[in-house]
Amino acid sequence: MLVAACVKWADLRPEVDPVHGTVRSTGRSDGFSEADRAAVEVALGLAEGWGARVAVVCAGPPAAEAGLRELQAVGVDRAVRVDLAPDQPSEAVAASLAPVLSALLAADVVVCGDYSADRGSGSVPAYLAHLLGAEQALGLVGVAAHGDDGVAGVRRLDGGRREDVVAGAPAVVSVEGSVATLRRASLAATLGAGAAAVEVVPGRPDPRAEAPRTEPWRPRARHVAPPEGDDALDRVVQLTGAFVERTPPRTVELEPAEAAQAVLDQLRAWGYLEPPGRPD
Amino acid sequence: MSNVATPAFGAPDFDAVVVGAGPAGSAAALELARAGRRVCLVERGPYPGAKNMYGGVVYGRILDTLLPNWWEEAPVQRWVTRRQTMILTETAATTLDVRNEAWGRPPYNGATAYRPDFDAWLAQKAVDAGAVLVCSTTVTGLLREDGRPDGKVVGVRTDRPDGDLTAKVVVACDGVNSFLAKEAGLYPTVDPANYTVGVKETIALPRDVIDERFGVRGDHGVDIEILGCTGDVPGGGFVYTNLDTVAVGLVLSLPELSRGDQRPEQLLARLKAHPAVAPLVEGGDVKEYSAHVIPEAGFDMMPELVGDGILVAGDAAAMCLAAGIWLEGVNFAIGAGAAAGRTAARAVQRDDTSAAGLAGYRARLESSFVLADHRRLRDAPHLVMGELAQQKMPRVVNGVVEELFTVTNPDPKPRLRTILRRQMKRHGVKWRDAVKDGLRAARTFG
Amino acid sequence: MAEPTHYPELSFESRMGSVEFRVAEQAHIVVDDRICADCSTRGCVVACPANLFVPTAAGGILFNYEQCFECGTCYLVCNEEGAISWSYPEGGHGVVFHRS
């Protein structure tokens, strides 16, 4: 039996220009996020209870191998680096990780951090569960072994409530950083970790993947005609639309697909989205 | 433990353990590894240099013997070709400005660098030579022979699980607070008056703006030492250039700082607002604030450098030269670390790492710049931090210069000696004190 | 020449926000504030570059350890023997400089 943890090598402290809002990675602060480290600890804990082996799979550049060796010193049996650029979309990351988890490692339970530190969406675990045909329990705030191969977790709900979930093998779970603190490696293991081997597997980058946007999305500026009228008050009234009748809010009850279409149509009507058929 | 032989009962894990992968520790580990000794370099930061901060300039001449042509690969920000000594009052500044293009060509003189880059580079050199580097590991104490509190040092205890590390000799390069040198009983007393605290802002500015403001081109840079900018607290300031950041900082004497009512960052804000400094540093985004304690008193505060099974080097042995016009530390650390490494390697080879077997360390340092400079300049910190140099001299100097260059027509120009006498009187400087300190300075620096 | 953008003067919080601290679970500073109650100088309050020591109304000292530069100023200026116990934080934790 094998428990795998998926981690991502990411810049944990990118520089943000306080005036321009631009984000820049300096490469000085790359590492595994707290959530990823918690995932490794959870994997180690589950494996100890089951007498299973532990593997770590990391999507990242060669620099990540130093971090993987540290994880091997902590007690991970096998480390695999999937060679993948950091700006790949979740689909491509999951498509690269899935064959390693299923074919190479034959993992029974996969533990991920809830989302990656480089503005991740947290969707890789869901994609993974889909590709592996596994049960999923995502964003857990508490996790424990359930029987011989299942995982019992606690998930946040709105209003401070909690939900108990159980996922049986094959399972993909993702955990928040607060779930566990990664144990420290012993001195002897740390001294020996320098020689530990990290397997490298090529990733499957998405050829369609675009460079991520570095600016917030804003609606396109719209042309507004200058107000007419001789006196300033008239022009202000016109500009603010104070006495003009507004479109009243409306409530619609629709099936999800139709509701999504209605939302898109409305956004287009307001100018937040381009009309269909026109280039972005 | 795959690449480290598990010791037979009683045999140590390593020939030597070096604590702290700063410049001293890495130089010691490099020399030990080159001599074929099994050496472990233990660093408490996540990488070498993570805990280190300084006043800006590395003088690399000492590296010539350790790493020939080091300048071709060292992670340097700028080569210092222009240095200034600035004497400030609240509204005036008198500056000595020196420029030398030869310092911008091999073999170079001083360089600015980020310590996380520089220290990591130097540590990698030790690793390449065969040293084993362990990061994220804090040494919490010394191991003694037979567990006796006064026994020979036979290793260190770290905070990792199963964290004891035994060795024939321990080289303590654990920085200014050196808990190891203190635990080994090498520091007789710790007097806060011997210490200053340095605070520094690293401020991002476009590279061409830095070139323009500081009057340099390419990879040439500037280092400015400042006196009279610390209010009532004895100390000094500095400004220096990196490639696309400028660093501005203060060095503040601990006893007076703690008795005063101005906090370090408030004093730093005052320096940044000074009319002579503001145009150099204003307008940028502060990328990092940092602070570190400095062993200011030099030779007079140095601990015993050798104990039974232990050597001390770098800031841990107070090898920091803060002598007004000179501000050096990294070079002394490298020099002392290398000497410690060589001594330890010899001692291991002769199988005598007792205090007597390691005694050659002090002799090596005495015959090199490390102790020669410190011994000769032992008075300098007291002179520079004294009231005359700190409070009165900046006022007299700037007062004299002001009178000298203020045109007083229709009154005739006063004589220089008249100006000097008048300014000294105004600022309460007695001839007797000036001559006394002057002679002392002449003896020290002359 | 690129025009330098002007940034406002720093608040103390954003000053400290520019520094990376990997906070350990265990505090590496411990202050026995029964001793501080008798201290008249309170050197640590003004001298600590990270402003970690705050006098309380009750006459003690409130301390933080999370944003500590690990410089040692506090125990060096402390004139009440034994009030501040200070060691280094767990390996890999505490302050991490990048451009110092």
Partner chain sequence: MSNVATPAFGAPDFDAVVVGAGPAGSAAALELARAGRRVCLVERGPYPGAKNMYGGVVYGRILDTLLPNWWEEAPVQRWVTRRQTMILTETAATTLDVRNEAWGRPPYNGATAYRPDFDAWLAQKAVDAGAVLVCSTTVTGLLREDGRPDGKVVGVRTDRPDGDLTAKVVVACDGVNSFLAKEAGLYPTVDPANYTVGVKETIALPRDVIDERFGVRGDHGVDIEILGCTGDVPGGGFVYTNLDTVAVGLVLSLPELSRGDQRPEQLLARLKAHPAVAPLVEGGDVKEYSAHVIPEAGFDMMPELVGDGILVAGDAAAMCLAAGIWLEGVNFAIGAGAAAGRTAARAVQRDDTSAAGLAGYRARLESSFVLADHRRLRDAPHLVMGELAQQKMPRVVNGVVEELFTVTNPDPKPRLRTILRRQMKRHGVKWRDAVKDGLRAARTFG
Contents of the next structure:
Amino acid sequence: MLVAACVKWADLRPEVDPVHGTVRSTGRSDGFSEADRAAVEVALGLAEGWGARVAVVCAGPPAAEAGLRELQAVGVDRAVRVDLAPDQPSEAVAASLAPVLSALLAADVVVCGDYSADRGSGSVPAYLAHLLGAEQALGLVGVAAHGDDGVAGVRRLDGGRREDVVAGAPAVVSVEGSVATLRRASLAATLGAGAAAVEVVPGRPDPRAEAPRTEPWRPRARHVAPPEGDDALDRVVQLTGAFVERTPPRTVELEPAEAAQAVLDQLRAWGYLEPPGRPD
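For comparison with the form predicted together with its partner chain, produce the structure of the form predicted alone.
A single chain, with no partners or molecules, comes next.
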């Protein structure tokens, strides 16, 4: 049996330009987030209870190999680095990790941090569960072994409530950084891990990936006809729509499918979407 922990190499303290708001990574503070380190500790604890092996899979550049060797010093049996640029979206990260977890490692249980230190979307574990066809238990605040190959967890709910969940292998779970503290390696293990082997697998970059946005999303501009009128007042009235009858605000309660259609119809009425049958 094999338990795999997925981690991501990211800049933990990037520099932000105070004038332009652009984010710049210097590489001096790169590492694994607290959630990723907790995932490794949870994987080690589960493997000890089952007598299983532990592997760590990292999405990141060559600089991440130093961090992977530190994880090998605490007891990880195998380290694999997926060569992937740090600006890839969650879909591309999951698509690169899934073949390694299924074909190369044949992992029974996959443990991830609930979010990464760069994008922080927390969606990679869900994508992995879908691609692997595995059960998922995400955002756990407590994890324990359940039987010979299952995971029992506690999930945080609103209002201070908790939910007990159980996932059987194959399973993908994600944990918060407060779940566990990564154990410290001995001096002998640290020195021995300096020459440990790290396997490298090419990633699958997403050709649709865009550069990180530093501005809010805005709807695209609408093309409208120029105003008509004999004088400036008529043209201003036409531009402002001062005498145009408007639809008053209303509250609508519909089923999800009908509500989605109502939103699309309203966006088309405002001119943000093309009419049905034309590409949006």
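This is a predicted model, so every value here is computed, not measured. Under this definition, the rigid core comprises the largest set of C-alpha atoms superposing within 1.5 Å between the forms. Residue numbers count along the first chain shown, from 1.
Superposed on the core, the two forms barely differ at S29: its CA moves less than 2 Å between the two forms. Relative to the superposed core, D231 undergoes a Cα shift of 2 Å or more between the two forms. In the core-superposed comparison between the two forms, A242 has its Cα shifted by at least 2 Å.
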